[in-house]
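First, one chain by itself: the form predicted on its own, in structure tokens.
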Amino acid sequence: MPRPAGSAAGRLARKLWRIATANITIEAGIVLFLLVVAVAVFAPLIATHDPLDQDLFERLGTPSTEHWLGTDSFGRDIFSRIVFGARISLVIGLSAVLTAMVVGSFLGVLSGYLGGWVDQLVGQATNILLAFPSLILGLMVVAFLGPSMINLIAAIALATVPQFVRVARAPTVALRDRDYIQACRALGFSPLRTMLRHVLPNIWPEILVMATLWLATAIRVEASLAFIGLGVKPPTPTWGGMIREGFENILTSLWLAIFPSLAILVVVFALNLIGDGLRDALDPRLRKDE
């Protein structure tokens, strides 16, 4: 008798559920990114004011009552700047480190499973890219295409690409002799089915981990692009456009670079914990219950 339609995603949800309350690093973890993914989402109801109004009577004004954080160079409030600025990072990271990890993913089963001259192109290709550090790649697109937010996630997910492939194709290749395998191929199981049917679920655990902590990478390089002026364009509010005009009133206005640098350092920090307990939880080398 057939299973109701329900039931593979229910056993999705109770396996997700698991995961993320494996251990208390994740959950430590889920919940201060989700802390900050409700602040980009709820923004204009927690700003306390318009993030691109200037009131130059009150320019680099400190933390005060009116302005909980102190007010830029322009009299904009820093607080309701760092609270929107939130969805721009989220925004590219997320999309960048989305589209990283279905292209690289892919490429990486496609070129384990393969193998030949598919495994060697990849190979070569992805050589090339691993040459370039990821800030320097991704400066070296945005120069060339131009500061947007479209150019910022591609320059992104370019630099992150490789990363996917390689930890995809490694057991991608440990799995391809699997009798399981070899029994797909005598059932005449095309290539393609086998590769997102059986050897795709088996590698979800290490693509996820590495998800997570390049979300991390992915807003540094956003913020560091931002900083030298190759981010999305002002006024639009970014942490590290906000940590480039605090690094120019450093001796004279420190809390401009501080505050936008804590908001980095928290989302970075909740997504490491993330990666490193779901790195935990998932190995089965780590896991004790098993």
Contents of the next structure:
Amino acid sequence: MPRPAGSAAGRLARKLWRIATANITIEAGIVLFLLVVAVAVFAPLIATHDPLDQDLFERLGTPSTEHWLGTDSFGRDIFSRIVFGARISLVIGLSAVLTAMVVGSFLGVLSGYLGGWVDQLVGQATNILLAFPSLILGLMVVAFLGPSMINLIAAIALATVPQFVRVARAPTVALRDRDYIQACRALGFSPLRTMLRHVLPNIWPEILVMATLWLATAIRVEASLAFIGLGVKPPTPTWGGMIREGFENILTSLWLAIFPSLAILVVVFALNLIGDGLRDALDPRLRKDE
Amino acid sequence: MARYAILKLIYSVPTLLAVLTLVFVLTRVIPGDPALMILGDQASPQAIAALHVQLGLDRPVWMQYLHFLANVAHGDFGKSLVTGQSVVDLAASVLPSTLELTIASLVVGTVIGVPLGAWAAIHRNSMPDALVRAGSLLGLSLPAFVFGILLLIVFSVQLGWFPVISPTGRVSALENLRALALPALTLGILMAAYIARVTRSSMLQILGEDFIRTARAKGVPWRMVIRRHALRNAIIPVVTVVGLYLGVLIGNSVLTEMVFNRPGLGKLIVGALTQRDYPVLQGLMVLYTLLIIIANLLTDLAYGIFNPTVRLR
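Please could you give me the other form, the form predicted in complex with the partner chain, since above is the form predicted on its own?
Up next: the whole complex, starting with the chain shown before.
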């Protein structure tokens, strides 16, 4: 069988690059998102102040040359807190979605490939979880387990898992009876090998689209939980938590709530751009090549 | 139709049972003794033991579980640890305002979203399409509380058109409507972003169908084709999506009620969270599950109304 030159990793990288540059929507989204990632990674270099430093003489200060976006009710620098807040949002969002993606895709492929009682069981559990909006499910879990970083990740991952199960299962069922998968079975490949080497490579584009869209949702849910008061404990800066604090001073200091709101909007919008563009690029009905 | 509804209802029993089990398990794994929580750190061991007996905590777990299910079946969720009021009464007192908000948002979302989506589809790849697509993507990116706060800042704080805090107690219908406007717009506009997208793609698909070409070929006016032939068919998947979105709406109402300081289930659950009022939390979770099951059931029924082919089955 003729194969394109280069290692498997090289092929994957080339394929990813082709997808990432498929249309302007994806490119714009990726640039915007990478910018936020850069801010999070280099937070200590970018922030002008320590995000926890309180300047008691500078409470609720308006934006100035010293404090670019003003200060909050504890006299902390808003700009620096937003910069550091990016870390929490991204770490929680990415960990939750990665966990959900790995667990969900595995369960989805497994139940689609094996069928039978495994499929029944996974399907029932998925349906039950799907009945819940992610915010309510997250709220329930964090309410009982307490708001720590790990619990937040677990709660958001739990709410996201069924989405990946669903998106991985359907194409697996369609692939199961294809000749080349039958051939794998005839050759005596283990189910695990067949699933990983022959099923997964054919369904991951869909999973990727799902991951970007649900990363957007995960970041939104994390911010919402923080706004409700179920985020990572203060004084750690989180965007949702900052909006909560800003909301308490909304009549006097509008910018407190507005700047972190814009930060959330930028990240989620960037991710939605990527997801939207990916969907267009990967939709077989719209695809030109291949 | 009735048989269909009953069948759906039977299917939701396992879901409800699973949630009840989850709620029960969650309340057992929380660190800390509920009796200690009710009585405080200073309570004597005797008092704690007595409360254990009273709460049934001295019995085996499976008996506690059955007891819990029996209580739920009787509509008994216990009393609030904070106010001593029955959980059912508490929830019933605020349920109408949450339902009012949900329904108003649903109306706003559909009335704005469906025409926008159809408009975008008809003018595919031109200005209206680009505007609707960009606008809806922006709407999808805004968390409900962020959008609510922005609306609050502009229309209540700056312009003073609407009250900053929703009035409580008995108010005139007009006052009520004024207080409902911004929360309903918050949720409705965000929902419209979603509905417009779904309507657009559904409409695009239908417009490519043969029967649309046939209708045009036999000389049906374009407007009529859109309204009678295209929109009517395009609306079917939208109904499902609206139904699925009801869950999101119920979730988002928690945030909106907080932002606009509006009484409702959301405010109740957040209050219970901060005060660690476990019976109220338990009861509300079951209530949310019930609401979502009912929403799904209504969606299925609405689907039957809009899609005659389902009715025959």
